[in-house]
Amino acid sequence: MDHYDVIIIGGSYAGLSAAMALGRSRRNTLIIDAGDPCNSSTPRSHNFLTQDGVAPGEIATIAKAQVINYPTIDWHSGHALELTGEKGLFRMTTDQGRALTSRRVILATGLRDLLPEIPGFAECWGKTVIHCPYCHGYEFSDQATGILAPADQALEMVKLISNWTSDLRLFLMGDKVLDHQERDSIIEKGVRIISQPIVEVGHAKGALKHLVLADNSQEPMKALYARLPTEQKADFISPMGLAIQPSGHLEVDLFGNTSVEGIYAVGDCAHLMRSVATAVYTGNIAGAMINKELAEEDF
């Protein structure tokens, strides 16, 4: 059985950032990574200092090379299957049969976006069907843009996206409807509200061309913002009884502590702001705080 100070589940930006803080603190740390980062479909990362416009995979490759250069950092390619135990002695198994223990655990496991079953949607996801204007909005400034959102989030999205373009169309998803005041406010800003459901996303290799509606009409479009439901990627965390926010994210404090002592959560699985910068920040803080905890225990 392999024993570590810290096991990090997820080796993308948040997990690697936590590992760097721990490696530089000379903590024996294992990163378990399944090779499925949340932004794998995105060709370019933006809004991250020194790396604006760089491919996400390139950033991760450089980060991994730097992190595993620290002698106390180990890497395991695979899946974590089970997590049990408590602060000071957590037990974990992997899909390759490894039995592991650690004093602390960091979850950097990300979220799974639940894409609608609309032809062409998945092919455009992360490219021209996007979730975040801070990550992708500048590239679609002043272009024909759609918003696909539930009614209770529609006005917020329209307000936000209108800073990037005034050529907006709103497509409502779900059963809820806009109240009259919100509808009037949106229309007054020149935003078209289209009631016909989207049945197909017309594209060329992920570049959005138009949306096909249920009445067979087409809406020319360059970008579509989509507020989609998500779920936690890591099924094995449920038995641990971790508190979940109404948004579906793991509940954490400012330092990444979850509701279960000794388990931290960083990056997309715990934070509404889904960006490389947020992932790196939250990972760094959690790594430093865990080192401080262990130093207090060992002194």
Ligand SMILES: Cc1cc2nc3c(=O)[nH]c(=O)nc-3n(C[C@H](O)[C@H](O)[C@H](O)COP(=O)(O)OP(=O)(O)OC[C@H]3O[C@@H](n4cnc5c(N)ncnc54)[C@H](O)[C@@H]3O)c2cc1C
The other form holds:
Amino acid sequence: MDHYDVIIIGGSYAGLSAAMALGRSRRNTLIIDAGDPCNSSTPRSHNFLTQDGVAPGEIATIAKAQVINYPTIDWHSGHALELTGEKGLFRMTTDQGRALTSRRVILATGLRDLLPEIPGFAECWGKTVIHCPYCHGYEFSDQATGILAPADQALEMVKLISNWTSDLRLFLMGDKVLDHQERDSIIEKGVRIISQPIVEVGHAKGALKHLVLADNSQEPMKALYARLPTEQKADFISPMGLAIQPSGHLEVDLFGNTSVEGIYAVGDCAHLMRSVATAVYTGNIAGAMINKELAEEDF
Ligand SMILES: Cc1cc2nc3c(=O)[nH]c(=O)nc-3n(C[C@H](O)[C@H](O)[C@H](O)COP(=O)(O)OP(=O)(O)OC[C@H]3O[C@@H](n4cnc5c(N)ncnc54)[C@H](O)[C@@H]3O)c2cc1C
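Mind sharing the form predicted together with the ligand? What's above is the form predicted alone.
Next comes the full complex, this chain leading.
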């Protein structure tokens, strides 16, 4: 049985950032990572200082090289399957049959985007079908753009995206309907509301050309913002009884403490503001806080 001060599950930006703080604090730390970050389909990551426009894998590769250079950091490629125990002694197993224990656990396991089964959608995801204007909006400034959103988020999205382009049309998804006042204010701004469902995303190697609608008509456009549902990637979250926010994110305090003592959560799995910067920031805080806790415990 391998024993660590801290085991971090998820070795992308959030997990690596926590590991950097822990490695520099000389804490024996293991990172377990399945190697499947949510942004792998996007060719360029934006809005993170010093790395604007860099491929997401390149940012993670540099970060990993710097983190595992600290002698107290171990790396395990694989899936963490089970998590049990309590503060001071957590137990976990991996898909390769490793049994591990640790005093603290950090979840940096991220989210899974639930893509609709529309032909062409997955091929464009992260390239021209995008989730966030701060990450990719600038590249589509003043271009013909669609918004695919549930009715209760539609007006908020239209207001936000109007800052990048006024050439907008709105596609509603789900069962909810637009409130009359909201509908009127969207139309007043010159945004067309299209009720026909999207049946295909026409593209060339991920570059969006047009959307094909149920009546077989086509809407030419360069980008589509999609507010997709997400789910937690890690399966052991509900068996551990961790409290979840209404949005589906793990409940955490400012330092990353979850509702279960000794378990921290950082990055996408716990934060609505989804970005590399948030992942790095929240990981960094949790790493430092755990070190402080252990230092006080051991003094
Ligand atoms: C398509 C797309 C494009 C994006 N573009 C940008 C951008 O341009 N700029 C920006 O700032 N942000 C961007 N984001 C957001 C950004 O990618 C995320 O906020 C960031 O990746 C979150 O980091 P994370 O470490 O929390 O999670 P992730 O990066 O998703 O990593 C989670 C890691 O945990 C691992 N994992 C999960 N479960 C287990 C388990 N049981 N055992 C072991 N490992 C596990 C996964 O394999 C993965 O490696 C984008 C997101 C998407 C979806």
